[in-house]
Every structure is written in C-alpha cells, then in structure tokens.
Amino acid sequence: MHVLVTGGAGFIGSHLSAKLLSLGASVTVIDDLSAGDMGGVPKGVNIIEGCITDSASLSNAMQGSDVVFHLAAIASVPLCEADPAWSDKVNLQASLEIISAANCPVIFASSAAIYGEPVEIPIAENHPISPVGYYGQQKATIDANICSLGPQSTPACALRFFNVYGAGQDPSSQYSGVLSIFIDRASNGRQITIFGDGEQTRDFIHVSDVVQALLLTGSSLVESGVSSPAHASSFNICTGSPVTLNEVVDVISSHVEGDVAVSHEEGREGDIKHSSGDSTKLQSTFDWKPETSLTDGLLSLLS
C-alpha cells in the first residue's frame, strides 16, 4: 500500500506515518516545514520537501498513491487572519486540487472550528456550520465539498478534529495546543496563564485515537470506494467528555513536583466558551471509540 501524508512532518502527521510504517505501508510525506519538523518523521518515510500549493511537487507526491491523508494546513488561526490570501491558497485552493486530482481515496483533516460558537452541546455532525474566521471558513468549504460528492467522484471523507494532544507537540510553537503549553510550563516551574476564568470546556482527544480514526476511515474507502459509509461523509473525532481548563491544571498540578502557579488574564476575543463533541456517528459506523482517557494521556506526557 502506497500512502501519501500531506503535512506528514507535523504533529498528527508524524504519528500517522509511524503507525502506517508499522503496518507495512510505503509512506510518502510532503511538507514545507513551515510548521513541521523532519526530526519527528520516522525513518523509512519518503520525504518530499515542498508546499502543497506547488502543483509540480504535489503531483510528484501523489503519483502512485493508493490513499491520501490530507493533513497539511495553516492551522494557526492568527496566521490565517493575518494573511487570508495565503491561507486561502494553502487551506482551500490546494485542498480542492488534491480532491479533484487524486486517483485514490482522500481523507481530509477538517476541524471542529467549522461549527463556530455552539448553539447546542454536545455538537453532532448536523450542528449548524457557522465558522468564526478564515481558518474555520476554509475548512468548512472543503468539508462541504466532500460531503456533496457523488458516486462518480473520488472517494473521500472529512474528519472533524476537536482538541488533539499527545507526545511531540512543540510547546513553543504557535500551532501547539494548550495542554502541551500547560505541561511544559508546570514541568519547568513556570507560571500557567489561563485566559478567562478557566471554566471554559474543551474536548481533548489523544493523537493515538485520532490516528485510529484515520486508519479506519481510510481502510474503508480503499476497500469499498464510493460504496464505503465514509464516502461523502463527515465524522467528529472527539471523546464526548469535556473538561474545564481548571480541571486540567488540577490534574497536572497533582503530578508535578512543587506548586504550580496559575494566573488568569482577560479572555481573548473570539475564544469559544464551551466545546464538546458527539462521536456517536463514527462509533456506530465503524468499530472505533476513544481509548485514552485524559488523565492517562496527561500522565504519559508528564512521565
């Protein structure tokens, strides 16, 4: 099996590539290293250093692929807001090109950001799509494009990631999640800063569970094509068990030496107060469920 992982030098992409290699796949990664790190790419991967906006590099990477896991994106909301034209080229135009040019199934990394401010909790896939900002809008457009595909199209599906965490997230990166930042600060005796009162909720999903969801939907599309229940569909990738940031800090504090200093600053404009997903659709369609609890996931990062 020849597999292409766009953005394969990134956090999720490197974990996926390692798992694919362990399963015997031949893996190619294309990444421009604007956010990824080739140091995290496992040995044995064919690496193409280039941007998905470059048609020649993309065509070269896609040649001979049996399946494409499309994870590459400008995932920083501030960067998308600062340069919407560039983020449009990367997150929107290049993604449309991948879907149209692929001669094999495509699994697209969508995002819970497409839902915007929730009108109901938990968020199921039929929740209104109302993204805030360019990043969410671009992801929503590709997501909708995939969900509108017909039986004559490229087999494809969209996985709507919630808050993914795990080993390998760089806490100094603007792409990094809040958990890696909190753990890094607490482990090094530095103050944790929470924007707002800390009672905002998030649905944190471990990267190993995300990889499993990618593999299950990808395998189904490869085996069944447009007849797969994953084709032209979207799935939430989440635990359905939200926690407050204050609860996260409590868990971290109880497993590091010394006291953990916490400060609260004014909430940031545009931050969503509560986010919790419903993954019933994925669980009922495929044999998937989140296996790693937040406590176990945090302890693995603290050990």
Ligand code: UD1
The other form holds:
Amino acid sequence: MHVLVTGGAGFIGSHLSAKLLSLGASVTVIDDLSAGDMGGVPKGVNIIEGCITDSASLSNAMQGSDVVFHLAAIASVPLCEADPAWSDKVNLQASLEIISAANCPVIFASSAAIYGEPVEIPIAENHPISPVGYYGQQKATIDANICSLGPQSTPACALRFFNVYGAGQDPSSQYSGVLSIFIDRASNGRQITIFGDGEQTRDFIHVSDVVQALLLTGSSLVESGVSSPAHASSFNICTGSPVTLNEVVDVISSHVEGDVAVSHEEGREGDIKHSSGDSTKLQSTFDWKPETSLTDGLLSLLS
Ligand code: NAD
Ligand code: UD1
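Next, give the form predicted together with the named molecule, keeping in mind that what was shown is the form predicted alone.
Entire complex below, previous chain first.
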C-alpha cells in the first residue's frame, strides 16, 4: 500500500506516518517545513520537501498513491487571519486540487472551527456550519465539497478534528496548540498567558485517537471506495468532554514543581468561546472511541 501524507512532517502527520510504517505501508510525505520538522518524520518514509501549492511537486507526490491523507495546512487560526490570501492558496485552492487530481481515496483534515460559535452543545455533524474566521471558512469549503461528492467521484471523507494534543506538538511558537505551550512553559518555570478570561472551553483529543480515526476511515475508503459509509461524509473527532483553560492550568499546576505564573491578555481575534463535540456518528459507523483521557494524556506529557 502506497500512502501519501501531506503535511507529514507536522504534529499529527508524523504520528500518522509512524503508525502507517509500523503497519507495513510504504509512506511518502510532502511538506514545505513551514511548521513541520523533518526530524519528527520516522526513518523509512520517502520525503518530498515541497509546497502543495506547487502543482508539479504535488503531482509528483501523488503519483502511484493508493490513498492520500491530506493534513498539510496552515493549522493556526491567527496565522490564517494574518495572511488570508496565502491561507486561501494553501488551505483552500491546493486542497481542491488534491481532491480533483487524486485517483485514490482522500481523507481530509477538517476542523471543529467550521462550526463557529456553537448554538448547541455538544456539536453533532448536522450542527449549522458558521465559521468565524478565514481558517474555519476555508476548511468549511473543502468539507462541504467532500460532503457533496457523488458516486462517480474520488472516494473521500472529512474528519473534523477538535483540539488535538500529544507528544511532538511543537511548543516553540505562539501559534502552537495551547496545551503544548502551557506544558512547556509551566515545566520550565515560565509564565503562561491566557488569552481572555480562561473560561473558554475546548474538547481536547489525544493524537493517538485521531490517528486511529484516520486509519479506520482510510481503510474503509480503500476497501469499499464510494460504497464506504465514510464516502462523502464527515465525522467529528472529539471526546465530548470539554474543559476550560483555567481547569487545564489547575491540572498542570498540581503536577509541576513550584507555582505556575499566569497572566491574561485580550482574547484572540477569530477565537471561539466554546467547543465540545459529539462523536456518536464515528462511534456508531466504525469501531472507534476515544481511548486516552485528558488527565492521562496530560500526565504523560508532564512526566
Ligand atoms: P502542523 O502545523 O503541525 O502540521 C501541518 C503541516 O503542514 C506542517 O508540517 C507544515 O509544515 C505543513 N504545511 C503547511 N503549509 C504547507 C504547504 N503549503 N505545503 C506543504 N506542507 C505544508 O499541524 P497539525 O496540528 O499536525 O494539523 C494537521 C492538520 O489537521 C491541519 O490540516 C490542521 O488544520 C488540521 N487540524 C488540526 C487540529 C489540531 O488541533 N492540531 C485541529 C483541527 C484540524
Ligand atoms: C485549534 C487548532 C486548529 C483547529 C481547532 C479545532 C492549533 C494550533 N490550532 O484551534 O488547527 O482547527 O483547534 O477546534 O492546534 N490560548 C491561550 N494562550 C496561549 C495559546 C492559546 O490562552 O498561549 C487560547 C486561545 O486563545 C484559544 C485556546 O487557547 O482560546 C485554544 O487555542 P489553540 O490551541 O491555538 O487552538 P484553537 O484556536 O482552538
């Protein structure tokens, strides 16, 4: 099985690539290293350092693939706000090209951001799509494109990740996932900054559970093509157990030595207040459930 992972040098992509290799797949990664790091890509992976907006690099990477996991994106909400034209090229146009050019199933990394501020919690897949910023709008367009595919099209599905965390998530940028930043800072005696009052909620899902969801939907699309229940469908990938940032800080504080200094800054532009998903659809369609609790996941990162 020849598998292409776009964005495979990133946080989720490197975990997925390692798992695919361990299952015996031949794995190719295309990544421009704008956020990823080849150091995280396991040995044995065929690496193409290139940009998905470059058609030649993309078609070279897609050549001979049996399935494409499309994870490459500007994954940060504020970075997309800062440069919507570039995120339009990467997150929107290149994604459309991948879906239309693929001769094999495509699994797309969609996002909870497409729902915007929820009108109902927990958020199921039929919740209104009302993204707040460019990142969410661009993800929503690709997600809708996939959900409207017909029986003659490329087999494809959209996985709507909530807030993914785990080992290997780069804490060094202010645009990284909040848990990696908080844990890194607290463990090194540095101050944590909370944007807003810290009462915003997030549904944090461990990367191993995300990888499992990618594998299950990917293998179903490979085996059954457009007859797969995943085809032209979307699935929430979440725990259904939201926590506030203040609660996260409390857990971290009780497991590091010394006091954790916390400061507050104004809430981020494009930030949503609450996020909590319902993953019943994925659980009832495939043999999936979240296995790692937030406490276990946090403790493994703190130890
Ligand atoms: P990440 O930033 O660690 O990984 C994304 C990778 O894509 C990086 O390695 C980056 O270098 C690469 N990339 C960016 N632009 C590129 C381009 N033009 N050409 C080639 N490669 C490019 O992010 P992640 O957390 O691993 O996220 C993976 C995917 O999941 C993204 O599509 C993201 O939007 C989506 N997602 C992530 C989360 C989360 O909480 N981490 C939640 C919802 C959705
Ligand atoms: C995250 C993902 C995004 C995904 C979305 C799905 C990252 C970088 N972004 O966005 O790809 O589509 O989940 O729900 O993984 N915060 C602080 N202090 C900090 C950093 C962040 O208070 O130092 C706050 C933010 O303002 C936000 C919350 O923490 O309210 C979460 O931020 P972040 O981890 O960047 O994720 P999302 O914006 O939710």
